[in-house]
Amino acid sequence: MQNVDTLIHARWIIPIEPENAVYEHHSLVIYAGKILDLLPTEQAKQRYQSDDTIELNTHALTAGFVNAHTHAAMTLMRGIADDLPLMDWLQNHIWPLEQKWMDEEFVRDGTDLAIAEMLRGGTTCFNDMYFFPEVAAKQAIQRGIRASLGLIVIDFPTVWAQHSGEYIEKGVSLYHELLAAELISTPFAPHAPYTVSDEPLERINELAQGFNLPVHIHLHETAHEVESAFAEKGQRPMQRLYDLGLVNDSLIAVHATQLNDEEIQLLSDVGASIVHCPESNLKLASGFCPVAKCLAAGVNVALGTDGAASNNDLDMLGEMRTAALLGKAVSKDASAIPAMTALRMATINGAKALGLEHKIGSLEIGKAADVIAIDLSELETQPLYCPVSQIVYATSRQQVSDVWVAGQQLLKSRQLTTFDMDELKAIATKWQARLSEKTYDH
């Protein structure tokens, strides 16, 4: 019997590599914050013994989700400029109020206010786009969960920067601090084209090859968006980051709603990847990402939520659902984005995108063990057919009962066991007394 840190024996596990692969009454073996084993449970039982020793019974384990595009901070913020387009929403509510009250402390607060929600919703790992992202960096690491933070570029002064140079110039800095972080990655984030100019572009492409990182961008948005550059420049979007050279397998192309069929089959020839945020886009009516040709064609999709005060939440079951459901909508085929195409979307996917597929994304040995449990005996989901299917079309969040990143148990039984809730709650009640200083009747 070989002594291990972790032996979990479910009813379902799905591993979502091999693809459509779904085992039942399986075990899954954790030691050192990697997954050494996954085996029938009679097997494990005569193999593995732990003082750590968890019966699952009627849930199902699976990789944890991997949020691919985020503004975590902004979860203070959920809520407070509801039903605007995107563009009044920015300019005339969200900006002035980051310019206002944007600081280490909001960031700080805002992330581990999101950390908490994504943990109990089975987020392992969140793809971050912010300012003062050493700040979020020391919030992840402190509540143990895995991040990609996005070192933000944009042309214009904020508290955290001044002008794109200096973005770049203290982006570079915190890559090199955080290059032994196990549970944090960098990736560059110029914030739109239409916000970063050509120089900086070109200087972030130059770095990003140099030190292998992704490029993590919001790109065709809006109709709104293309049509205005194509005025200004006589080019599309991604036409004019491509002509840069940054449409490439590090791309990670945020939203595209506006994608042609030339664009599409440039993204899956380059191995480029593409964040759909569902819910956000319908919210702000920015437009469709035409997810079902992507896939056909061989793009990489992932799923993130967007920022929580566009969503307004960072549930990506909720997310998933929508994506699948919103998929056969619009591509008028029922048979489009099927439920397992809808997990790997959430799980491996956003792995690929994130440059972690080695590391995460899937149920496999020699992986870190990312790992969220969902019961599905809860009275919402039976009867029970097909455990996929139930996840991604009828299981609410609060059926995640438990949650493990490299292997350490973030949440167990519905309970965190990196925060203090009334501490949390209490942190959110003193920022809404504070952005409600403006209010809102929207």
Second form
2 protein chains.
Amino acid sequence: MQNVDTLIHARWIIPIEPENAVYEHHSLVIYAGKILDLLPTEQAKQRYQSDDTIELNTHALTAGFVNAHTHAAMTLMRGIADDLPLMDWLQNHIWPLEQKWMDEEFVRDGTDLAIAEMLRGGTTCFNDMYFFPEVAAKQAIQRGIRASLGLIVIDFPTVWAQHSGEYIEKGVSLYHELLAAELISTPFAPHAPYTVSDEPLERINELAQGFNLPVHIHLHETAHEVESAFAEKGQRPMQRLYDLGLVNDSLIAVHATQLNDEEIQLLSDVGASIVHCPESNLKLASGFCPVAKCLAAGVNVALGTDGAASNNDLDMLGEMRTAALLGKAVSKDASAIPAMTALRMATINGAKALGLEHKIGSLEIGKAADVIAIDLSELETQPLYCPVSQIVYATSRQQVSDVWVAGQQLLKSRQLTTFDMDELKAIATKWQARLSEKTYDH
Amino acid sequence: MQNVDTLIHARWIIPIEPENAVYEHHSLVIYAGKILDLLPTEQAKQRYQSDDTIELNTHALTAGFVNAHTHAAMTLMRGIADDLPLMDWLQNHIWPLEQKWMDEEFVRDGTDLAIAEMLRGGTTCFNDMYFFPEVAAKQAIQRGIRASLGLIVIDFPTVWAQHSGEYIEKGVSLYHELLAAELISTPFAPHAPYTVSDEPLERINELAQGFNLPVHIHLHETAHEVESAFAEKGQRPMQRLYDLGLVNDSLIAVHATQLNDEEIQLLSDVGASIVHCPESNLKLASGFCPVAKCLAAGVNVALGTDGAASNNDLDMLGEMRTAALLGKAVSKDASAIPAMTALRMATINGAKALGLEHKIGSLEIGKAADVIAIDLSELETQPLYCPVSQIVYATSRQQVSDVWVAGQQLLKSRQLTTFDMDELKAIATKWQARLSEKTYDH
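Show the form predicted together with a further copy of the same chain, please, the one above being the form predicted on its own.
In what comes next, the whole complex appears, and the chain from above leads the way.
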């Protein structure tokens, strides 16, 4: 009998790889933060023992969700300005609030609330784009979640940096500082083609190639973005990025609601990734990403919630459901984006986009133990004919019972292990009071 | 001090009428199944007393949701055949299963599971279309939920009736039997234009006018339906219904994804209702209902989940969110279907469609006490700037804490009061085993 750190006996295990596998009465064995074994429970009980043995008789275990695009700190602005056209929302609400309030404390508190919400919903890794990424890194490490923290670059001054040169400089030094942090990676994150000019984009591309980092950027979010770029520069933003050398296998193109067939083929040819954010795209009326077409062309499509200010949650189960439902309607094919595809978009495809597929995104021996358990015994997921269908089409995030990141249990029977809930609620209350003040500033 | 049955002190009350009202620190007073008063808590504590006094300090009270289109018993087939084209789904899965298994026991058990799920999610009234409505009525009355049970008519024989004449006859006698049942109403429910011929439709129209009953029918669900009807009869199904006299203020037109401007204007002119089922329409790739256009034209648009076999849940909070998000994208306007409109679609508009707006759909003095409480203190709904926005865009159905129908408390701190949960789970398990058998029949 081999002693191991954690031994989980589960009713179902959905390993993501191999594709379409669903194991019944299997066990996951965790040792030194990694998956040591995955085998039938009967055999696991003969081979392994652990002081930390968990029986999950009505649960499915699967890989933790990868939220491939968010702005974690913006959780503080959840629902503060809804049902508004995009530019009114940004210019008259979000940006003035950020200008007034965004600082280290804002990012620390907002990121903390976001991490807590994400863990409670089964997200074990998030790809962030926001200011003060060093503060977000500190919170992610403290709470134990895996994070891909964008080294943000934008032409405009903020309290974090004054000009694109300073953003890049700060980014490079943060990249070096965080190289040894096991849970953290640092893609470059130029905000968008319309907010970052050619020179910094070229510099980012050189650095990203040199450091082997992904480049995370909003791209073709709306028809307006594409049309106004074309009117101004005579080319679509993706063409401009291509000319600057950024359309390659490091590209994480977020939103991509406006894609012609040539662009889809190009993304496939170079091995770039798209992050589909269906709820944000719907809420801001940005357009419909042609997900089924992209997948058929071989593009890697991951899934993101976007920030809570435009969603208004960080719920990857909900996002998966919306992606599966919407993908069928947009492609006029009820068999498009089946449940397993949606689950892969939320796990292994996210890992691929972030360049982390060697480490996370599936329950395979040798990968990090980023694992979640979902309780399917609730009335709302009964009767049960297929656990994957149930997870994607009927399960609420409240049914996520347990979460591990690199073998550390961060959610235990619905309780967060690295947070104080009273503290979190006090943080929310504090910012609610502060940000509500803006009503009186107008 | 006046003695009353129930006194609820709430952090917020969203009464639905008057429109856009959100009261803080108000109380709802229930007496003899009805809303006796709604007033500031400070005053309520001076005027009323009750042995059943409830303090809901972090909750919003609002009107119970009206699920304006479902097939409750089909909950037994939740997730049994997903990600399939509509006709494959119907012809090779749903219909053979129904033919083999559908009977009184099926309807009793499936309706029971559906009622439990709906109550746990804040639905206090559902508009059903299924066979054995007399069995569904018995279950609804036993469990205490309000139900509008369609007197189904279809040209084809089933175990319930052999031909349209027998369906109508059974329906008429059930209408008479249930006239005295306070919680039950019985619209006619001809299945669809393509499954009910002219003669029974004319007869239904006469009877519906005579009894003053709504007529609940699937209409213009898919482009295929409209095109094949046009090819066969030279007119669109709505035109045919119009010629038969059924397009009037009694019409409950379900789905309506295919509407031209003239049809929208016609529905508005006659005062007909549409039931929008966004998640079913997406999942079956049926098309997009032009909700914003319909609302702008003055059409009453209610909301339904459809059956759990094509959704896969009976979650009106989720349906509201999908309706609000999708409505913006379809109309290319982020300010379309604001949160309050979505909430009205799920309450008062549903009541109007069912001809019950004098009784339910809002928290107004004199109306039935069909009331729900939603706990907004969860991390996922913090910080909170606007309770209506939070309910529509960030709340899960698990946050529905308490539910009353006609003053009777049916959900109490998340516990169903008229069900035995073990019994419900046993029912689900029984049917899961039976319906799974079909795999081996093929």
